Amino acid sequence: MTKVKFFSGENIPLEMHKVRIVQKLNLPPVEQRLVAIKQAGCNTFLLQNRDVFMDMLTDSGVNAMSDNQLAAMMVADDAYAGSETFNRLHAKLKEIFGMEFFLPAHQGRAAEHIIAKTFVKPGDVVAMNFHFTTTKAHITQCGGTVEELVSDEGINTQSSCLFKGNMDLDKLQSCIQRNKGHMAFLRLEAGTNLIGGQPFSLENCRVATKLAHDNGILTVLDASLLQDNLHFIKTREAACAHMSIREIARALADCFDIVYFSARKLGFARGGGICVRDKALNDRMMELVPMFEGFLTYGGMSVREMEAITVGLDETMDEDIISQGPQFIRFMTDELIKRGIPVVTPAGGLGCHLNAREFLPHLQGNQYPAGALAAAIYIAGGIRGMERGTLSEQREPDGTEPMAAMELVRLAMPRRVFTLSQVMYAVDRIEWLFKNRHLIGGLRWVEEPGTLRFFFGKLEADSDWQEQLAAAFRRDFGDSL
């Protein structure tokens, strides 16, 4: 990574990037904000982009591209099968994971389907360090159980510790024994989602996949946040301080069995897909491809989107191109604690994580303080984030409601995509909702689907909070956006 100081003292992310082109953004005054949030049953996914100024509910297939990946777009072969495009892909991801066989798939998610329907029987547990909303879907889908076995330290939102993806070998230990001849898999996840964008180490992925493969089970890891946790095992890890990043890849590929990801994070494009290291494996998946995907050659794919991954792959391997989000993410993070603000720490990838119950102490879990967080700061600066706590998980079968280990509102960063301008704007639009928190109260549900609720359900303040808080801003603000 290259280093830069400045003369100043300060330390302030550097982008290794020039931008060339550029979209246009919209504020509307916060009482169109207002309107808009109510009308999208205070749920950001509902939002329309017409209406909102930074977008940071997701990295997910919002990454900027470079000139490279839209320049190899125009070379793509669409040939429905035995396309050069495929071959292309095929090979950058053998060079980079090891693995003889790949399997395309239109997203990760699809990826996921495709595993846990070949792999997971009615009651079958698959052991990971934490839990992704539709991971865990499509397990529970096909009758199996998830258990969690990060470590303690990975719930603890305020923390030094640097790796809190790792999975506790004791738990999982543990897991194996209890469940022997019923571990469809163990899964790892690379910069852990719903616990902050955490990440795992090396020396833990080696001993915990290590562990299942002496007991026979199979080994998966979730890459779709891999540049992330790339990037913190090479700056935290003491031991991997020497190795480039592509032989940090490679080690952590030769501990799974299959590697899938999501092209809409992991190669700055929109696809997916899975990696195999044996024959048998692939081709106990391979049949599904077509019939849930497309062909072999595509897997739902564009071939246009196959080209920019190819090159994206390429660049995920540059540590001064994957270095510059988790940068702005630290500083973000810093920016706001230096203001009182609870954030998770240390800081990880994929976005900056407001602590919601400490930020909303007078809320119950029951009235879903991320949910209502995340609706507050787009009132307050027409910022659209992600709730990332109860609203995101889902009923019991006999209608309880488990509350989430953790309420966090994730405001993602977009690779290339932000100015350090427009992420002081979001800072200072939080520290005004900050001293300002006593005005916000809870949700509650008007239309709550039964899976994967916190796509598209639809809620409502329990008060009149929210025209509260937006005269409160224009009494503070003037006729300022």
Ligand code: F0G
Contents of the next structure:
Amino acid sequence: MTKVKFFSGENIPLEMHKVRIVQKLNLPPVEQRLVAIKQAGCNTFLLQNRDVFMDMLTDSGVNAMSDNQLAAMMVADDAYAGSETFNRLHAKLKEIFGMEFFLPAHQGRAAEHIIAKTFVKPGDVVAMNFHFTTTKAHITQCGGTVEELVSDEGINTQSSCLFKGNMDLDKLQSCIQRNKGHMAFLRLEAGTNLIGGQPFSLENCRVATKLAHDNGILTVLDASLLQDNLHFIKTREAACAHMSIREIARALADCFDIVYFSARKLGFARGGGICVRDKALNDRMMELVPMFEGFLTYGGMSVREMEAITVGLDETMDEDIISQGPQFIRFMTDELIKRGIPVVTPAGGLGCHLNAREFLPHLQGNQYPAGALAAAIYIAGGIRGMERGTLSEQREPDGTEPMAAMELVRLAMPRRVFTLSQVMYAVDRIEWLFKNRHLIGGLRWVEEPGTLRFFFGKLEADSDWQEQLAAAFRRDFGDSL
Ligand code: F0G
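Same protein, different condition: the form predicted alone was shown, now please give the form predicted together with the named molecule.
In what comes next, the whole complex appears, and the chain from above leads the way.
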């Protein structure tokens, strides 16, 4: 990684790229933001992008693309079957992960659909470090259950553990003993999303997957957030400091039978797919691709996107490129810590994560603190984050509502999209909100869907706290936006 020190001694992340295509932003006044969040049912997924100043909802499909990616899109080979574009993508994946077969899919959850449908039978268990929303939904829809075996440190919001995404190997051992004969597979999620973009170590991955293989259990890597995990292994795992990013990627992939990914994250474009080592496994999944995705040489992706992914995967092997996200996230996290604001530590990949339970200690779990905070951040700054707490969980089949292990608001850092002054703006508005946190109240359901309710469910404030908050903003900021 290129190391640039500032003479001032300040720890400022330096962009290793220049901006050449821009998109104008709109910052509506606070009164308009209040109306917009109410119309969106206090659900940031339902906001219109035109009402959003900083879109920190996700890093999915919204990362900045490079000149080389855009150039590659111009030479795409548009064919339903046997496209050269597909061959180039397949060859790149083979070069990086060393797996012979590749099944394309339109995005990550489509890959999860195919994997779950093929390998999960009713009553089966899938062991994993931590679930992701769409992953769990596909597994439960096939009659399986998920066992989360992340190390206890993983769900400790304030921690100095460098690999919070590690599997607890004792828990894995006992899970395997308890579920002999009906473990569908072991899944490790790189850059573990819902616990704050936290990585696992190569060492932990090797031991966990060996344990599975010794017991005849299939191993699956969710590589959607692999780029962050690669960066963290390189910079935090002493035994890997001498390895190149490419060598680390291969060493990880070597542990697994299947590697799947969302190319909306990995490869800075849009798409997904499943890399498979073994022909028999590949053939079990293959027939589902033309049924649900598209023919085997595009799987629902446009050829232009496939070209962009191929180049993006190469760029993912470049430390200067993949270190940008984690460095910006670390900067933002450190600035928030300086202001006494509760955040998940250590800073991970994907985004900066606020700890809503500590930010809003006066709210009960069933007032959805993370959802309330996400709505408040939008009112305060036109910044769209994402609730990652109880609202993002599913109800149990009997209707009971499990409280999430953590109540987080994720402020995603799409790669190479925001400037440092925009990050400082977000920090400033969150600091103002923290000083006014007593004004923030809870949320209650208005319309609650049965599956993946956080995507399109609607809620409302449980008092007039949102009006109070907007009025306080107007008092403090005068006629400024
Ligand atoms: N696995 C992980 C770890 C993810 O973060 C995601 C998506 C998926 C699978 C599903 O991929 O969206 O292409 O279907 N995460 C997005 C996010 C939605 O905002 O974190 P997809």
